[in-house]
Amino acid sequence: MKRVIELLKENDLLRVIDDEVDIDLEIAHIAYVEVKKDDSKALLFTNVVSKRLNKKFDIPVLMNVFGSFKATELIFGKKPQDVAEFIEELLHLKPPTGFAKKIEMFAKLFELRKVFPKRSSKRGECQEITYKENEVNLFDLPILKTWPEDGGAFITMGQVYTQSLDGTKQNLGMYRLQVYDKNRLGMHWQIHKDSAHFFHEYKKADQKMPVSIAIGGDPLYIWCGQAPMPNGMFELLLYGLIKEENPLLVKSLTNPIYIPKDVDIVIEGWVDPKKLEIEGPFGDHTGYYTLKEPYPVMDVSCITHKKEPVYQATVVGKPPLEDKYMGWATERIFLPLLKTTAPDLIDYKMPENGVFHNLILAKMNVMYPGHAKQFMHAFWGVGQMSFVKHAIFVGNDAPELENYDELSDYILDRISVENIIISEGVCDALDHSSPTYAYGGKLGVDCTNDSVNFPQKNIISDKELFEKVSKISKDITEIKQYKTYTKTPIAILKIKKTKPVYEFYKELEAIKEHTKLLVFVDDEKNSIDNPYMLIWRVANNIDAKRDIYLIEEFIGINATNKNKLDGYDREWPGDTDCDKDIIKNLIDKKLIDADKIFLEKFQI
């Protein structure tokens, strides 16, 4: 970790900050507002404090390492290009016909040998400090509260090792990890997880199971904690791969556990799988809070770490965030093992106002009719591909799927109805929008065709249209069209939401000689200005089989937050806002460098 903070210093990528600021908020304000702009560094607190346990942390904390493309290359120690194309090439190796190729290749296959961790019997660099039983208290760590509504503090980069019953699989997860108080955490681990699976065999046996959570360390552990495995394959195998060097492990103090070796804080411990607890809420990376559910409790029975450790953290919410630079690098390396399912996949991206599972795009060579209406059906049944919600597939004709601009108008230019799919199948559980738990809706778009041959609308201006529309309901306060010159024009419409928005849309009927797609959204929090952050509450907040409304080439999308006028019987969450006083506060302090404009111009 020490490495790493002197690298992003040498690269004009860190901040220090010297200034007291408090675990409770100010910390994940600061870090939430600087990872947003162009130019955004990762930071280090060092007068770290907590008004409300009355306590001067002697840890420092660091944040947003993963803060920019530049950040991100540093910490793999190379372009994630490169890492893909060596899979790539592993991939695709054929047996050599030659002596210098045989060479070749086992040189290859002997690099191969770096990638398996090593077990250690002696301690490591994460042991040198020792608290147990009676000694152990979390509250001694400077755990991040970092939401105003959040249920409490959480540890939101944490590297979740476990293992299976019979000791012969390991996992490392990234789960966040609410502090219940100074010896038990609450483990949202979530259902289609490896942890999870694990956890239900130590059930089945009625035995604890072991867990510890490393904090710290070589950044790319953790990114390795959120890469989407197969299952039953060991993440830090990716390290090893990447690194070209052996993952070093020693083993935990009171658990059986492995974990790395220069990690700066171990955390460990037991859990009784008989025994779960409310946790929750949570602002989480979706931008909304998860709401609160019964998880699994670890009761820690050991806290260790070097003797001057590092507090690593992240804040999630609304994008971008620091998971966007770690989602690209996600992105980019697991493209060749995707392409082993979908062979004609060309490129794929996953913008992060789309929440990443929320929405995909993909370029592909289309090789018959139908191909794309498969592929859909391919990737809705890949690994973590299946929480995918909204699928857009384009030709390899196609523009660059980083150009959102010319993109947008390539697939604009090819929706008709019939190439629309919806179907249901499983979802993340954090999504709030399908109507039952981690299961909903799923929208399918194929845009592989040529352009699709309607004749094109008769637009007219903005104020126009809302003069027309406002003749028809007085719920709809304001109007912005966007891509007028495709095929399918778009109108924003806010709405303060008297009754279904099925009804809104069936009455607009009148208005489908003007434009295409109608997409509602609710007359407060939205700004129609704002298409970066329209897209994410459209992909927020929509199940495909109960929002998408189809009659004929008229198509519309309800884009609000739902209650029981859109037959929603669960609790919808708020959104995730800063403190209004914290902000200013720090503003005033000179600690956020952000103005009225930027603050709108993320929600924030």
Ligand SMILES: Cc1cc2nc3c(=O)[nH]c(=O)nc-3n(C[C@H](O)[C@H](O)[C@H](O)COP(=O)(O)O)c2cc1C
Given for the second form:
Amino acid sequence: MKRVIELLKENDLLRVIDDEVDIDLEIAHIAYVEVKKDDSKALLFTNVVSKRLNKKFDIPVLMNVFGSFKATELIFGKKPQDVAEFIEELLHLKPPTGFAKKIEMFAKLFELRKVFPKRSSKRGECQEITYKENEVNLFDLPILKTWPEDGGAFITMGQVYTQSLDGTKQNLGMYRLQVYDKNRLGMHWQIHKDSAHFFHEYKKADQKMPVSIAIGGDPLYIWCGQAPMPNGMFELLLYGLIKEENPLLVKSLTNPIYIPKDVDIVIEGWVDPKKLEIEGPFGDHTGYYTLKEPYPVMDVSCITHKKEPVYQATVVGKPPLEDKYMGWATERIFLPLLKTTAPDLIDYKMPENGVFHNLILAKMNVMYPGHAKQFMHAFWGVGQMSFVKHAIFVGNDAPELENYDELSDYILDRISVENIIISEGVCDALDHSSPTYAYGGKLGVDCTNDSVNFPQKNIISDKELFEKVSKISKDITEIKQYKTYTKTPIAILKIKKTKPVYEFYKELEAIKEHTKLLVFVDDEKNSIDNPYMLIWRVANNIDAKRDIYLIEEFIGINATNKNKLDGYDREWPGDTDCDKDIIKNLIDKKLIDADKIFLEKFQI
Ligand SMILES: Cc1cc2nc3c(=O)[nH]c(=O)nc-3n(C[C@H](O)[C@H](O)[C@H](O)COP(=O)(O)O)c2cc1C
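Output the structure of the form predicted in complex with the named molecule; the preceding block shows the form predicted alone.
In what comes next, the whole complex appears, and the chain from above leads the way.
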């Protein structure tokens, strides 16, 4: 970690903050604003206190390590694209012809020996200082509370190491962990994740599950922890492949789990599968709180650390945040693997304001009828890709996927009710819009066809359109049109939801000659002038089966917060909003540098 701090410093990608800052909200709010900037830097807080605990910590806190494309490349030591190319090569190894090619292939395969983790019987530097039994006190670590409504303090960049009941499989997952008291942590491994599968093995066998949580060390460990590796494959293999050096592991002191020897802090313990406890709420990476749910609990048996550890953390919430850059690397590196199930896929993109699993844009070569639909089903059926809620496929003649403006013109010129499929399946456990937990609607839009040849709509100004809709309903408070020159002009409507949104949509058939796609958002907390945050809201708030209305070529999307009027019976979570007084105070102290326009742009 110290080496990475130096590397970031040398590249002018680190800001050291020596002012006194609190673990409750202050550090998280400073980091949250910083990482949204175009030139954001990692932040090292050296003077960390807790007024709540009446404590001053001697461990500094490091945030936003993956705070830019450049920082991410520095951590990888190469471009993610280079890793992708190497994986592609490995996947397509051909028998070599000629002596020179044989030597080349042998050298390549010989290099692969560095992929495998190596176990040492010695102690690691992460075990220089140890606290066992009664000495264990999680409150001695500067663990942050990141959002006002959070159920407590959470470890947000913990590498969670687990193993299968028979010890043959290891796993590294990045899951948040809630501090309950001085020696107990909530384990937020969601239902679909590998550690949850291991947990069920231990539960069935009625045995306690060993878990070790590492913090810090090489930040690439934490990136590997969030990588969607196939079930049963240890994520540290990916570390070895990227770094071209064997990850070096040492055994935890009080359980059988091996952890990298150079991490900063290790929390060891055991999970009793008989015990579950309420976890959350927690301001999550969807930009909403995840609500209280029962999760397993770890009894901490030991804490070890380096002589001078650094505590690494992140804050998740509304985009863009650190996960934008982590997600970008994941997206690039996993493209060759995705192509093994979807061979004619050219590229894909999961925009951060679509909260990754809420929206995927994919470009492909179409070889036969229904090819795009085949890929949609393939995605929805495999690993963590199956969490994707909305998939839009375009042909090989489409603009670059990052060129959102031109790409959206291309898509809108091709949308037809005929090309939309609505299905259902597995959802991310965090999805709040689905009618049931972790299961809901899926939307697939096949835009690989030619442009549709429907007549152009009769476009009128926003003001004229608003006058027309006001005559239909007084509960429509604002309207703004986008992309009116395409075959699918969009009208964003802010509404006060006094009745089911479907009824608004039906009444608005009267304006069908002027527009094709109506998007309904709540009057509160949305700006119709902010497409970046509107996409975030829409992709989060809809369940395709319930919220998309398709009558002939007039489409409605209900992106309002749901309640009984929509037939929604679950509890709808709130947005992750910063504490306004704390933001103001941090601006006054010059710890945050942001004006009103910036704060509004990202709905801070
Ligand atoms: C910042 C961040 C926080 C995350 N928090 C959680 C979490 O609390 N629980 C969870 O199940 N997944 C979480 N994830 C996603 C997992 O890390 C990811 O799905 C990973 O592939 C899981 O590994 P596994 O399949 O080995 O379980 C998080 C990812 C990121 C980038």
